[in-house]
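Only one chain is given next, in structure tokens, and it is the form predicted on its own.
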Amino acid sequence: MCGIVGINSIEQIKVTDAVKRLKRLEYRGYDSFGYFDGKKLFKKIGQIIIPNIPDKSSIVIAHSRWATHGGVTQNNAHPHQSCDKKITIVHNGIIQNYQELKKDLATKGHSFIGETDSEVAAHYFEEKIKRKNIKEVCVDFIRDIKGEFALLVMIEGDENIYALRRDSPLVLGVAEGQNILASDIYAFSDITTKAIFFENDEFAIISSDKYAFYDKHGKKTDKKIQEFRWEQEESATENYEHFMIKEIMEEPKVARRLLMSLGAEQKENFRKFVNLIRDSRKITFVGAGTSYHASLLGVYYLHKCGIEAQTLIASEFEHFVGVDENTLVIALSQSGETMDVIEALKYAKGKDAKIASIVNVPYSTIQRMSEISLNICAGQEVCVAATKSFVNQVTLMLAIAKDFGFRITLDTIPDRIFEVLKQEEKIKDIAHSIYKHRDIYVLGRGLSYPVAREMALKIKEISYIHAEGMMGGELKHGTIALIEKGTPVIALISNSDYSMLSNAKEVEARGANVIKITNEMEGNIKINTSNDGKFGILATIVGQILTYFMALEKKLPIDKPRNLAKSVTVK
């Protein structure tokens, strides 16, 4: 989950400029910073501040650490170095036999500073290296390391970056006079278009105008370099106080380009990805946090249309479903880079499953993983919050279930969303009215059972609020009994569901404060959409933004919550 950077140039470029690279991968992590320029090793606790400071080089290493192995520390933050100074390295991932090989290398009179696993391999590449030439050590680390690793080596004297790649993210951008190393796309898709993606088990040699990339077992391979299209939006707040704010008030714009897409450059794709699951005996999907609740909701509108379906949280994956030959396993993820789905679709691969992908970042590892990939054109998602992404996530499916006969018009989906973002000084002043609750309960059914799921999320990670998003039937079955006088619940009652009305009443029997999401009935909240669907999207971008005010009210760090990274590659 931790964002690196790596630049080799030709000609000296100021350091400031690798860690505004680095800046723009902050939210992979943010507990600490640090960058090493070939002279001057810097570290620091929190998150990416850009030095006043005319330092230049020709080479610089980066890191944006989320802390897994140890505490956020001085000591714990990247790069590290080796006992000698000789080697210094940032790493993302984990090194599942560290203490194995620390316990080893402190045997041998190597002393170590932190706490962290990532340490271990700069005292490796320092200890291996006193024997054997760089591409026999990287060889040797491939072989030796349990875990995954994205890591970049810098040996004194020596103008190389060497690169070496499983399982956590690592693309080369080569741009005009230098070759830029980052943990995704975005930390050079301003300057470049051009890319190599690392496969496993992989490592390069990167100087400031070529490369060389190897195999695990050293052998040169022919790596092409791939012209990718990113849509992006600005990188700046504009006229926001933050970026959660902005994101949500671009969703008319990006599900209005996404609907383009499908019906432009997309639209091939899209007929083989629907011919794939009509041609599938069985189709899963696959997802996680917000993905997760994405899938949910198209499980639904599949549903309605006699396409039987199933969806499953990605780290339980291989616990909770059957696959085989007749399977299409459906992965969705925003990063495309989500170590859980990763690791469920490689089980699913080894039961000869079909995997196609739902994702945001074109060349993405999953993306790669799939058989037939769409791109949901959402752009760049700065806060930590998916919002803009879980809204063309859906409305991708429902896109899917239109073809199989769902009830729906997709055109005024953009227009239909906008109209909910007018609400926003109405719904700012719910916010007001209960952010100071420790609990909130969100009840949902069929359509809304997701929205509900997903709310409590939102709620949950940028509000710090306890928030629970339930089936409105399984109220009586035990949660009832927290219910106390004052507690906020809101309930999300899609068309003339009188059944989730009665939940509503349930509650308010016991002094509940009721807050109504409706489209047919009364509501705190009135939607502008009939039985087709929308609700799905509309009912979730009202949770949006009223997670947004509540955080906002507690002075919270909206794009930035505590414990959290936007793309989780690790277990």
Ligand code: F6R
Second form
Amino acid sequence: MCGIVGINSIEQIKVTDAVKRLKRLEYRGYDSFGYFDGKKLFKKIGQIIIPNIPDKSSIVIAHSRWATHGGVTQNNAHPHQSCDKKITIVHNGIIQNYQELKKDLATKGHSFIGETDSEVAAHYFEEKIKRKNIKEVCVDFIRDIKGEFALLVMIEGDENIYALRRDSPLVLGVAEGQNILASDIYAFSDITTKAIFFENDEFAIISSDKYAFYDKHGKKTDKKIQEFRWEQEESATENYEHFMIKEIMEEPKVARRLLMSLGAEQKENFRKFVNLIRDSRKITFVGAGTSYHASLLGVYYLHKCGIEAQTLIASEFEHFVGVDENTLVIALSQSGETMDVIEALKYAKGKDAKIASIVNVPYSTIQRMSEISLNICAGQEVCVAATKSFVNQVTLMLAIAKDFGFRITLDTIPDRIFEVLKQEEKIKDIAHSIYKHRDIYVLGRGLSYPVAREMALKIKEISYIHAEGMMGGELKHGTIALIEKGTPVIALISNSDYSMLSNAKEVEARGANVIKITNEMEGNIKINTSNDGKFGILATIVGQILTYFMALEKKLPIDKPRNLAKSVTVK
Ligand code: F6R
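The form predicted on its own done, now the form predicted in complex with fructose -6-phosphate (F6R):
After this comes the whole thing, all chains and molecules, with the earlier chain placed first.
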């Protein structure tokens, strides 16, 4: 996680402009932030606040932190400096062998002010630069470091920024009069469409008007500028109090946008994607969190039309899934940067599997690792909770399943979503009646099982209420012991699923406060669709709205819940 920015500009820029760029990456982590402008080192705990300062500089590096090694303290905030303060660094990733390096550097007289792994990088450069030139030090760093890094280094009296990368995302934006290094293109997508992506074990020397890239041996590499398109900027809350509700309300619009793009600019790719599925002997999805839940729904829909597939949570993928050259691995990821997914794909690549992906952020690492990739066109999602991206992931899954015979009219999805959004007040009342509870259970069967899990995840991360999303049939095998008088249980009953209805009755008989979300049967919230595919999307949206209003009642930091980050780039 963590967001990094480095700007090297011909003209002096306002330091606050650099911090504003960093703010665009705040979703990557918001435990603390800091910057160095060649003179001033600034660090602060908490979310990024644009400082009220007149300072200008032509070179700035900045960092927003999601803590891994070392608590959320001023000393652990980046940038970090060497003992002589001549080297300043910002780092995203984890230096796994930092303790060894720290011990070695300590014997050479270095002292450390914090507990982070990152701080060793500043001292490593300080130590090595005594005897070697900077290119040699970069080569040594890539050789000696175990772990991941997107590292920016500034050296006193030197007008360059040195940038090194392995596994953590890093991209150079080539803008007029300035070069901008960042964790992702969104940091500079407002001023340039030209980017150069770092490969693994590559480093670069970035001045204000030039750049040079080198491989791990210090040999110059030829890099091409990529023109990128990222016109879906939706970065203001507009009339909404929070990004979460704004992004939920955007769902009809983004679903329509996706469907149009599948029939237009993504048409050919979509065809190839479907053919790849058709021609593969084994199909396995991989994803984390919400994206995993979307993939579970995908497996369900494909299964319904006779295509057998499986899915697994990315961090456990290699322990449970065997892949070979006849396997197609389809990664689902909003950010396209989730480290667990990247690791699973590396494992699959190592076994010669084919890699395809479904992502939201274009040019992301996962997209670039894939033979073929489809974009879900949800636009930037600012709230940490995935909402509109889930809707579009599932819509895309349905479009694929439809190609294999799943019966659904895709074009009416946006209108059906709109009808659910209109039930906002009703859902708000339910939120009001249950938000004080410590535990909530969500039950589903078949297609509504992934929905139950997704709803529970939203409730946990945004409303801070313990929630379990379960298979309705599994409840009686243990968890039912936790049901007490008044325990809220949300039952997702699609069509005439009498087994699910029985599960709801079982908990009702034990005093639970059952809230039914249904389409055919009588329910507290009724969804206007008779289609299984649409029920999956629409019931999830009810959960998103419910979560939002529970968190609102509790006055929680809805868009930036504690301990989380939007892009999870650590294992
Ligand atoms: C939940 C949420 C996370 C992400 C997960 C994977 O609301 O946002 O569970 O779904 O971290 O992220 P991506 O989809 O970017 O790979």
